[in-house]
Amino acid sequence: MDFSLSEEDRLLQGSVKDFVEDTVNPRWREIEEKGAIPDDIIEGAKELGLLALSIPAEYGGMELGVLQKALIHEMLGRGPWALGTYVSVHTGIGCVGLVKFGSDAQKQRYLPKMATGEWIGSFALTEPDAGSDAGAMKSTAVRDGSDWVLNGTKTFITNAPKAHHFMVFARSESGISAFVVDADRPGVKIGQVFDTIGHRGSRPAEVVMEDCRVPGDALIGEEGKGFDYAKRCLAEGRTTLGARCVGSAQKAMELALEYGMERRTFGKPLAEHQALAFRFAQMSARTEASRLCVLRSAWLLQQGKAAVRESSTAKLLGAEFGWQTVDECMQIFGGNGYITGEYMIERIWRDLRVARVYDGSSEVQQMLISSQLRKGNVLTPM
């Protein structure tokens, strides 16, 4: 089993790790007051490419397979995750399943645009009574003609503010189906637009749909089918995600190494102090372990599979592992961590704990798992 990975690879990772290092994180704290990720940071990722990861190269794209996307959001929890969820939700939910599942007039008309950043894609999922739940959604979609007329609301929905398009399920005859809807379309509007504690410049928002008319060919794949769709297109989301709670829980460990042997108590360093040289070896196997969970799942979307348990466990070890790893580094940093704009411990801290919750919960996620574990899939294919 080989464990290497190519130099392509590796210059990959290093420069969006570079990037992420050098130009976002000295501007974290501009980008917590303001509440929006700076434009010409947004036009430096665009420049990286990072816009373009899932997209195949004859629409413009890198047309990057799942292993690498997961490198490269590795990199991205290095920094705000304002930015990470903003290139997360464009370039994988909100476009694998066009990649994936369009016909070959949508992807004409928006991968290309969606590759350079011109156009941002959201994906509308979650409803404010279809959360974890999410086959309990109340939108419909229903058949006027050759038209569809679709109606609800959707909730917590990443990107919508900026968002060029979104790919939306509803409720149609034969089941819930999936569309990409225009932003400007009448009938759409942007609701409320959250203002949260962590993800700061993320700007979450409601989605409301009053008597929206979109044409027949607005539907993606088959009618019915738009729950596997957002199944297959999360299982990839989920991979990612675990990633970069790992790159979030790797740099918060680094911080607090570095502040821990700057800061000396009863006579030495106190990342000396047995208790807390304990700890930082529990967090650095925890974030191993995860990482290599991430990188497992990855792998196996990557051959084909379907890596419903395996993307589970990773997002599942990613966020509670990758908590329990920052909020340990916020006790060494003490009372400073708990300062507000002091030290980047406390950012991480607030942009963490999301991922405990979004993206399928942690408990979702050990319901997948177990649910998985009835059907006979115990052991992972090779």
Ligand SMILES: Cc1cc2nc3c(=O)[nH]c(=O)nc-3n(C[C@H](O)[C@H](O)[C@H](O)COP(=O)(O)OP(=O)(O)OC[C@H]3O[C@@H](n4cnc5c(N)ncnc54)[C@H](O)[C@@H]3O)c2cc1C
Second form
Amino acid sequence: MDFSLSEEDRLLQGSVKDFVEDTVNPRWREIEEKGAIPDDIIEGAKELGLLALSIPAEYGGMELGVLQKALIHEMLGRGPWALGTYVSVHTGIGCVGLVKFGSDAQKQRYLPKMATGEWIGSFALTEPDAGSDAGAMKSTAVRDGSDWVLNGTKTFITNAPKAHHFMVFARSESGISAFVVDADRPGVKIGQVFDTIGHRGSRPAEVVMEDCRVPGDALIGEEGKGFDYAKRCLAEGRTTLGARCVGSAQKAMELALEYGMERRTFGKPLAEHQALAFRFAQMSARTEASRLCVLRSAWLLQQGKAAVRESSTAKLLGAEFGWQTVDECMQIFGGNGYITGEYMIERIWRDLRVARVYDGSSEVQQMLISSQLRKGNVLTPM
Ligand SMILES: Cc1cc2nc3c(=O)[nH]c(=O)nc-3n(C[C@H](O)[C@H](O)[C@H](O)COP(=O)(O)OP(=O)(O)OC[C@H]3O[C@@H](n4cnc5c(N)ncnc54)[C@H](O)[C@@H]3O)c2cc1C
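Having seen the form predicted alone, the form predicted in complex with the named molecule:
In what comes next, the whole complex appears, and the chain from above leads the way.
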């Protein structure tokens, strides 16, 4: 078993780490105060190719494998989640559906402009009454001649206010179908834009469709297969989100360690008190375990495997272990950690919390894992 990275992947990961640490992290307060990612940071992300990770080279993208994307997302996790989420949805769940299931015409129309970041993508699955139980969606798609007419409201949609188009899921005659819907189509509007406690700078919003007429060629793949496509986009998204959680937990631990070595109580640095020293050891062990699960899931997906149990495990451990670690790091910062805008740990704590909720909550991941176990998928063959 070879755990080493290729020189190319090491350089790629290093360049994203440098961008996050040198260009983005020093401006985390500015991003939070403005509630937006500054344009020059978006330009920097574009220059690095971060908006083109999943797009095939023939459409101007970087055509990275899931493993490489996981390496990058771990580094994005070291910075503000506003940027991580923006990149992740645009180039992940908001893009891989078109790459994997789109027609040639759809790929030619959307992918080159998504690769340059001129067009931003988005993934619209959740509805006000259908989140964890996404299959209970009420949005409809009805054929009218060669067109489709869409109705319904999607909610909490990342990138929606900036999106050029949405990958929309709606119920048609033969099941749930997927469509690519341009944001400027008559009948589509952005509804409520939400203010969130973390991810400040990335504002999810409602996408409302009222008698929105789209041409027949807006259907992605086959009619009725949309829910299957959504699950396949999410399996990859869960793995890269797990990677982002690992990056946040790692960063939080490094910050807490630095603080704990400097701050002294009872005659010695905090980090040397045995109760806290053991906590650091446990943080490190949890983060290493999550990272390995993330990388194995990414590797399986890269081999074309469904990796349902493994991607859910990667996301569950990333989010739950990550949260435990980040919360313990907050504790190490004492009162200083709780002051707004003072230490970065409070931002990480607010940002990471939602990982236990979105892209399939921790409870949903446990349902998926248990269902796989009941089907006999109890051990990943090596
Ligand atoms: C910042 C943010 C960004 C988002 N971005 C997107 C996006 O880009 N696209 C998109 O489509 N969606 C997006 N979402 C939506 C997100 O995926 C949903 O919030 C998530 O799936 C949970 O759905 P819900 O909020 O309706 O919670 P609910 O489904 O109402 O669940 C509430 C709680 O009950 C638990 N629960 C539900 N059913 C069960 C059960 N059977 N057993 C045990 N526990 C259960 C859940 O785990 C959760 O903790 C985003 C959400 C947020 C907060």
